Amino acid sequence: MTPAKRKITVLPGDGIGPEVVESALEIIQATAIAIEFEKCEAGAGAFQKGIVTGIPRETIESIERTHVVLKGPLETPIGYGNRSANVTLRTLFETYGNIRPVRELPGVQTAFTGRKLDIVIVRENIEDLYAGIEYMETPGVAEGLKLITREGCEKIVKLAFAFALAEGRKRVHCATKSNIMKLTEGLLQHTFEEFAAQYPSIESKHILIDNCAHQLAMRPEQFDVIVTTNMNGDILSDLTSGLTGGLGFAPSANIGNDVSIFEAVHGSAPDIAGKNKANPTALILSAAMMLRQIGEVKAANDVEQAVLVTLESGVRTGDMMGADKAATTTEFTRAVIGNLGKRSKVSPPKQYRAVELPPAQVGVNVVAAKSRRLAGLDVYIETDMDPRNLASDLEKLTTTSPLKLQMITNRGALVFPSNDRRVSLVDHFRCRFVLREATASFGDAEILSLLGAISAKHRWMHIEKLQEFDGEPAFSKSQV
């Protein structure tokens, strides 16, 4: 009986996307596994048809059927759409983990050749500044909200350890900037340190993100798996790609509980689109990751090994150093197909196990606090007043309020009470109010009354409640 064909959604994409995707599809078909491709549209063409997300409904329905996507790079043309189709796909299907492996490839010369680099970046893929929540607070001051959740931290930490176990890796680093962003980046560090104890066979270490970047440039072979937040992961994964040959060799997987999306890290390279010059290696290796994910382990190993053998044999596309005669995309693809079944002399197939994903969340994830207390209020005010005059004005407005002005900051620096620091001021002041009496309490009625008094004379943009959970401050302290 002929086995049912596994269906895969394919998004050819823009620029060189159709060329490199077709290369990967031809190689997959040459493995003779039972697979069927549903080609769908996304990206520039969809935007130009007036689809504001860049993702047609038919494409969404295909992904909902297949749960697996192989995609080329997608463009967001200038003047169309407000958000990239790539980010829309990740958010829509909550592919919360971005896995980007890099390894030394035979015949691809870099400054680190011979050091046997084999590093995986596991990047949180949904939250952080990439949630895209931004505001112009004043005409000259922009704000971006950095959102880090316990839910997101747990899922990405568990995925990093699960991936390390599946590949037999020995060490996981967690890279954060928790020394400065103690609440947001600190949440990932604390979650990592809590769950690391559940994986005694794997060495776990926390490292500050700037030191991590420094160490990657100095001694990258010390790293195995690095888990980090969204923006940090975006930067580090491009850095690690550069250590082993560049984005043309960098595959990736966007992993979710229901849908996984596999893509090359590089962009659409419109300058060489349609010229049969593109390097398809990254997309082919992404396809190998996809095959492994759907249980086609032998085919995945065959494809990966065929790429390595092809590189060992000296076949090069034009972007690779050492190519006497640059191979076209088509010629490189044919060489890989011809090498299916062969094994690399320097990098034998790895032993993989299935990655055990964290269970999907049901309902709303709530981190409960045994107690909570409202300790104060930050009010953001737009004004060109001198800080001392602003403070005097606010103190007069709050004489009957249970809250008193504690401090004012500008661009993060304390400007009241004055410590004589010279600060270039902008028209965006954070004004912190705290209780006059530590044992007193207040609520929304008092907040509204305070805002009413302030708004009679000043323009305010937003507020932040200063809360304490289980007796601990849940807000950053003032800078001095």
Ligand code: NAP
Second form
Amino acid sequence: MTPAKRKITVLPGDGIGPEVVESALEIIQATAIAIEFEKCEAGAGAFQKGIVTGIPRETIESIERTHVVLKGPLETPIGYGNRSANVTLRTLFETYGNIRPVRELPGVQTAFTGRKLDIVIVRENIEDLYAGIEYMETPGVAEGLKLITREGCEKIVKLAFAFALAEGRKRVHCATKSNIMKLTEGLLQHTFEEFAAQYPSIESKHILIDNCAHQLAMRPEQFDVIVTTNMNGDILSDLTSGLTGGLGFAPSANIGNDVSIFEAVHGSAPDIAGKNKANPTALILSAAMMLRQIGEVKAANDVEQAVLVTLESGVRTGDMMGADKAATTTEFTRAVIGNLGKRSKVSPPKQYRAVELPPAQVGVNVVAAKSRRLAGLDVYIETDMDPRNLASDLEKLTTTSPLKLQMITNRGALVFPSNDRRVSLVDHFRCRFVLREATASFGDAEILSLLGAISAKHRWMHIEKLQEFDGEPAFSKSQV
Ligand code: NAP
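Cool, the form predicted on its own is there; where's the form predicted in complex with the named molecule?
Next comes the full complex, this chain leading.
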């Protein structure tokens, strides 16, 4: 009996998507591996049919069956639909890790040619500011929640090291802004440092994200794998694409416990859609990553090598050549198919293994503290009062509370008790209350009573409990 063919969900997508996806499918078919494609709709067409997520039910069912997706770019709707189909896919299937490799490609001339760049950004893909939890706190002050979890950090750190091992890589950098955001970005740094010890064969190093960006522009060859939070990774990975030739060459994999989605980093490029001009390299290299992940390692190497040989031979699309001698998408695809089985002179295949994914954590993940204590309360108040007057008012309103006003900040800067700094104020004050007696305790009843007293005179937007876990403060101090 012939073994069943491996099924893959294919989303041709929008703009240049159908052209570059078709190119990759023709090349995969030419490798003659046993594979079957389930082509499904997602993106603009679905939005226009009134599917608010941009992802029809049949597409979700296909992905649930196949667990692997080769995806063209999806337009983010403007004027119809209400969210990005890309974000819906990532969230729906919890593809928590975004892997974006870039390397020097033969014949693709850049400012860094000859420096043998081969860098992978491993980006957390679900959390951070990109969860999109935002509020207008006052008509003039916007707030976004930067949510970083221990679970999210563990998963992305383990993925980064698993990927490094699978590709025989030597070094993993963790890039964060933990010097400023000690709790959120710091959580990734601490998790990284804790888990790095389990991978003694790989050098591990923390680097501040701004220095990382600088070093990537100055001496990018020092980097191998970089693991980072969602927004940092979004920016850094576009930067690294730029180092090696641009968006037309940058593949990516969105890795989840159950589903993985492979796609080019670029978007739908509507200006060149339907013109047979698009560079399919990024999507073809994404397809090679997909083949490797499903265990078709030889086919993956063949496809990747055929792309390198094609580029070496001088066949290039318009984004590299200008209009004159440019190959069309179809010509480039035919050239790659013609080069299947050949090996690059400058960049022979590496010894890849499939990435061993860390096991899924199911249910509600809890990090337990041995002890916890409520140490105070931050109350956010909207007012146009001078901070000294606001403080005097709050002190009068809370004389009977076990909590006393400790400080007031405006956009993080201390404005009470010290008020010597020239701070430009907005109508959004963080008023911190702490226990009058350090050894006393308080609970929700005292908080509600305090809020009742404050709300008699002031408009408050939200509160944050100041907690201590295992004796350590679980909140930031003011940026004096
Ligand atoms: P883009 O589609 O990546 O295109 C920007 C420019 O880059 C294009 O105009 C084109 O430049 C060039 N380009 C990109 N890919 C190329 C390729 N394969 N071959 C040749 N040239 C290529 O970015 P955008 O214009 O900001 O976004 C367009 C739409 O795509 C938006 O709706 C956006 O939301 C969506 N998008 C989707 C994804 C995704 O699905 N993952 C990712 C990013 C953006 P020239 O002017 O030189 O032709």
